[in-house]
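Consider the single chain below, provided in C-alpha cells and representing the form predicted alone.
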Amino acid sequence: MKILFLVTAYNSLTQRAHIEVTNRGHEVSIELAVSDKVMAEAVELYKPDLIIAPMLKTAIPENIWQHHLCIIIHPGIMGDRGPSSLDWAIMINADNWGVTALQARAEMDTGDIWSSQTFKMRQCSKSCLYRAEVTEAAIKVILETIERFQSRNFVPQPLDYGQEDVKGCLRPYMRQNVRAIDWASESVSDIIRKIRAADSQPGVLDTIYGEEYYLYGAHEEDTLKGFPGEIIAQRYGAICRAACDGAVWISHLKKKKKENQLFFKLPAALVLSEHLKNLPELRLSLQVSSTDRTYKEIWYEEKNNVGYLHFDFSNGAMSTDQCQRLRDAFLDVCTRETKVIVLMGGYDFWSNGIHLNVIEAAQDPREESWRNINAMNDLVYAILTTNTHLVIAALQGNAAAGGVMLALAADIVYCRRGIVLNPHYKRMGLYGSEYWTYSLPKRVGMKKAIELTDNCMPMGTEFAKKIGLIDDYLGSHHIIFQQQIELIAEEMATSPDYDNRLTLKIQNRLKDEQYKPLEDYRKEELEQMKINFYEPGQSYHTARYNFVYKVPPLETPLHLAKHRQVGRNLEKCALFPFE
C-alpha cells in the first residue's frame, strides 16, 4: 500500500513511523508541510492509497482530505482538543493519558476515531513523554489505523462526548500567563510541572537579572534552600534558583527575541555568566545515587562485579566540556574492582554528538568544533583501548552521528527495541570523526558502511541486528530493558569464561592496531573534518546555524520524498538536519 506522511518536521516519532510502517512492507513517501499547495503537489504526485499526519502543527487543506482519507495522530485522549494536548495533560496531573487516531476535518481534532491507545502519566517533561510513551502508543495507533483501512470493513466512531469512553475536552492553546510562575508563593512541585509542561516548545517566560528568558530541563533540588527566586548555585552549565520550600535546577535558557535579534537554547550558566562570575560551582560525587533529587549528568552505580555508568545529557549534544568529564568518569570506573562496565547513557538518548548550540555560541565555531569533535575522539579512544573490562553499550534512547560510533567502541552493543539510529554525518554536511572509519566497517564491511553513511535514513533495531551494527535489541519498555541488561552483564562478568574473552579482546585490538594504528583513523577523519571546519564555502556551517536556530527546509528532502526523485539528486540530504 502507498502511504503519504505529512509533517511539519521529520521528528524522531515521524522517523519511528517511518521505519515501522515501512518494516510491514508498505511504501512510505513523506512531504514537509510547508505550504498548501506543496502539501497538493505531493498527493498528486504519489497519488497515495492513506494519508498519515504523525507530527503535524497545521491543518491539511480541505481539497485534499475531502478526496483522500487523512489520519491524524493526536497526542491526547478520546475527546481531547487543542494544540496544547500534552502541556495540559501534565499541568492538570493527569493520571493517564493516550494517543488517537482521527479523520481530517474542517473542524481540528473533531474526526471520526480510528484508533486509540492509553498509557500511564509519568513525571517527566513533555519531550521525555513524547520519545517515550507518546511515540510508543502512537505507532500502536498507526499500525492498528493502517491494518483497520485494509480490512475494507471498519467503521470509524464517531466523536461523541455522551459516550463514556470519550473523557476529552476542547482545551485552549496554552499562553505564557497560564505557564508564569510565582517563585515567592509557589511550590517546587508547581514550578517543576510548569516548566516540564513547556518542555522542548515553548518553555516558560520569566525574569532573571532584569532581562526575560524562557526556562526549560527542571529537576528537583533535596537541600539547597535560599531566598525565593534567588540563583543560589551553579553545575556543570545549570543553575539553581530558590523557591518557597525548596529549590529548582534548570538546565537551559533561551532568551527572549528582541526587534531582529534571534536567540536560541543554551546551557542556562553559560547564558547568564556575566551574572554568575562569584556563584560557587557545586560539583557532584560520580557515585551520586540515582534516587537522589539533584541535577545530575553523570553518575555510577557499582553491583554484583559490574559498573553502570549513566550519562544524560540533554537532546544527546555532548560539548567539550561533557566530552571530557565523561572521559574522565570512565578512566576512574576502568580503576576499579570490576569485571564489567555498562555504558548506559540517558533515558531519552544514547547521544547525537557533538554539541551545536555550544559550537554556534562559541567566540569562534570552527575552533569549538575542532575542540568538541577532538574531546569525542578522545572518549571514544578511552573505550576502544580499554583492557582491564569487557565494555557494554547499552543504548536505552535514540543516537545519531558521532553517537552511534560512540556505542559502536563498545565490545558489545544493545539497544532498546524501537529505539532509532541515525548512523551518518551528511544532514549537517560533515565527513564524522569518532573513529567510525575504523569501528563502522569492522562490524558491517565497508560496503555497507559507506552506504549507511551516505544515504541518510534511520534504521530501526531489527535492521541495525540484521546487518551486525548492533548485537540485539532487547524489551520496548525502559524497566525490561534495563532488568535485561543487568542479567546480561552479570552473567559475563561471572561466566568461567571470561578471562578468555578478555584475553581474546586484548589480542584482537593489539592485531588491529598492528595492521593500522587507531591514530591513522583518527589522523585521516581529522583531515576530512578540518576542511569541514575551516575551509570556506563548507556546508556544515549553514546547517549548523539552520539546526540551531530551528530555520525550517524550504522543501523535502529528496531522499524522504519519493514522489520527487524521479530525475533529481538525491544528495539534498546532506543539509536535513537532525531534530
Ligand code: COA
Given for the second form:
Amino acid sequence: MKILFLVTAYNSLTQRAHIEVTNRGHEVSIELAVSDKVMAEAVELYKPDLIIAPMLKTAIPENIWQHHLCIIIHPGIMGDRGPSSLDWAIMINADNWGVTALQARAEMDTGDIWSSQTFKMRQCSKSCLYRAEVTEAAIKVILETIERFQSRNFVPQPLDYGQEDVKGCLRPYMRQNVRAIDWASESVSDIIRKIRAADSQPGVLDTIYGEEYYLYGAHEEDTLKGFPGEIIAQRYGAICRAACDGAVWISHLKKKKKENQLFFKLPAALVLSEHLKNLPELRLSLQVSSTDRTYKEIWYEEKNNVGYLHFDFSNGAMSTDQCQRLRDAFLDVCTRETKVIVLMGGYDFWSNGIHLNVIEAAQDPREESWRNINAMNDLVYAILTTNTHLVIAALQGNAAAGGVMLALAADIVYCRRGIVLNPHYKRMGLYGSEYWTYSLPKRVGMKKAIELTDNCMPMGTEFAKKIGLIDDYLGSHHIIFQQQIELIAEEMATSPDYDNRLTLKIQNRLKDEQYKPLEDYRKEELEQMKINFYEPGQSYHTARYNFVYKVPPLETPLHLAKHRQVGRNLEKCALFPFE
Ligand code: COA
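Please show me the structure of the same protein in the form predicted in complex with the named molecule, now that we have looked at it in the form predicted alone.
Let's see the whole complex now, leading with the same chain.
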C-alpha cells in the first residue's frame, strides 16, 4: 500500500512509524504539514491508499478527509479529546493511559475509532512517556489500523460515551494558570507532577530572582531542605529549590520571550549563574544508588564482576563538562576489579552527541564546538583503548550522530528493541568525529558507512543488526532489556573464554593501531570539523541556530517526500530548508 504521513515534525515517533510500516512492505511518503495547500498537494501528487498522522498538531483540511481515509494518532484513551492529553493524564495522576487511532472529521478527536491501546502510567516527564509507552502503543495502533483497513471488512467504532470502554472526556488546552506553582504551599510531589506534565514543552512559567522562566527537568530530593521557594544548592547545571515539605531539583530553564528577544532551553545554573556565585556546588559520588532520590547524571553500580556505568544526560546532549566527567568516571571504573563494564546511557536517550544548546549559548560557539568535540573524542578514545575490561554498550534509548559513534567504541553493542538510531551528522552540517571513520566502516564496511552517513535516514534495530552496526537487539521493555543485559554481562564475566576474548580484543586493537593509528583518524576528522566550525559560509552554525531556536522548516526535505521526487535532483542529505 501507499501510505502518506502528514506530520508536524519528522520526530522520533514518526521515524519509528516510518521504519515499522516500511518493514511491513508498505511504501511511505512524508509531508510536513506546513500549510493546508502543501498537504492537499501531497495527496494529489502521491495518491495514497491511506493517510496517517502519527504526530500532527494542526487539523487535516476538509477537502482531504472527505475524499480519503485519514487516521489521526491521538495520545489519549478512547473518548479523550483536546490538545493537552498527556499533560492532563500526568496532572490528574491517571493510573492508565493510552493511544487511539481516530478517523479525521470536522470536529477534532471525535472520529470513528480504528484501534486503541492502553498502558500503565509511569512517574516521569511527558516527553519520556511519549518516547517510551506512547510510542510503543502508537506503533501497535498504527499497524493494527493498517491491517484492519487492508482486511476491507472492519467497521470502525463510532465514538459513543455510553460505551463502558470509552472512559475519556474533552479537556481544554492546559494554560499556565493551571500549571502555576505556589512554592510556599504546594508539596514536592505536586510540584514535580506539574513540571513533568509540561516537560519538554511548554514548561511551567515561574519567577526566579524577579525574572520569568519556564522550568524543566524536575527531580525529587531526599535530604536537602530550606525556606520554600529559595534556591538552596546547585549540581552539574541543575538548581535545587526548597518547597514546604522538601526540595526539588530543576535541571533546565528557558527565559520567557521578551519583545523580539527569543530564548532557548539551557542548564538552569548556567542561566542563573550571576545569582549563584555563592551557592555551593554539591558534587555527588559515583556510587549513588539508582533508587536514591536526588539529581544525578552519572552513577555506577557493581554486581557479580560487572560494573554498570549510567549516564542519563537530559535529551542525550553531552556538553564539554559532561563528556569530561563521564570520561573521568569511565577511567575510574576501569580501575575496579571487575571483568565487564556496561555503559548504560540513560533511560530515555543513549546519547545525541555534542550539546548544541550549550554551544549556542557560549561566548564563542566555534571555540565551544571545538572543545566539546575534543572532549567527546577523549571519552571515545578512552573506551576504544580499554585493555582491562570487555565493554558493552547497552542502548536503552535512541541515539543520534556522535551518540551512535560513542556506542560503537564499545566491544559489543546491544539495543533495546525498537529504539531509533540516526548514525549521521550531515543534517547538522557536520563531517563528524568521535573516530567514526574508524568504528563505522569496521562494523558495516566502507560502502555502507558512506551510504549511512550520506542518506541521513533513521534506522530501526532489526536493520542495524542486519548490517552489523549493532550486535543484537533485546527486549523492547526497559526492565526486560536491563535483565537481559545483566545476564549477558554476567555470563561474559564468568565465561571460561573471558581471558581469550580480552587478549584477542587487545591484539586486534594493536593490529589496527599498526595499520593506522587512532590519532590519524582523529586528526583527519578534526581537520574537516575545523572547516565546519571555523570557515565562513559553513551551514553548521545556521543549522545549529535553527535546531536550538526550533525554527520550523518551510517545506518537506525531498528525501522524505517521495511524491515530490519525480524529475527532481535528489540531493541525498540536504539540510532542512529553513528560512
Ligand atoms: N544538543 C542539544 N539538544 C539536543 C541534541 C543535542 N545534540 N539532540 C537532541 N536535543 C534535544 C532537542 O532539542 C529536543 O529538546 P526539547 O524536547 O527539550 O525541546 C530533545 O532533545 C529531543 O529532540 P527532538 O529533535 O525533539 O527529538 P527526536 O527524537 O524527534 O529527534 C534527533 C532526535 C536526535 C534525531 C534530533 O534531536 C537531532 O537531530 N539531534 C541533533 C543530533 C546532532 O546533530 N548532534 C550533534 C552532532 S554530534
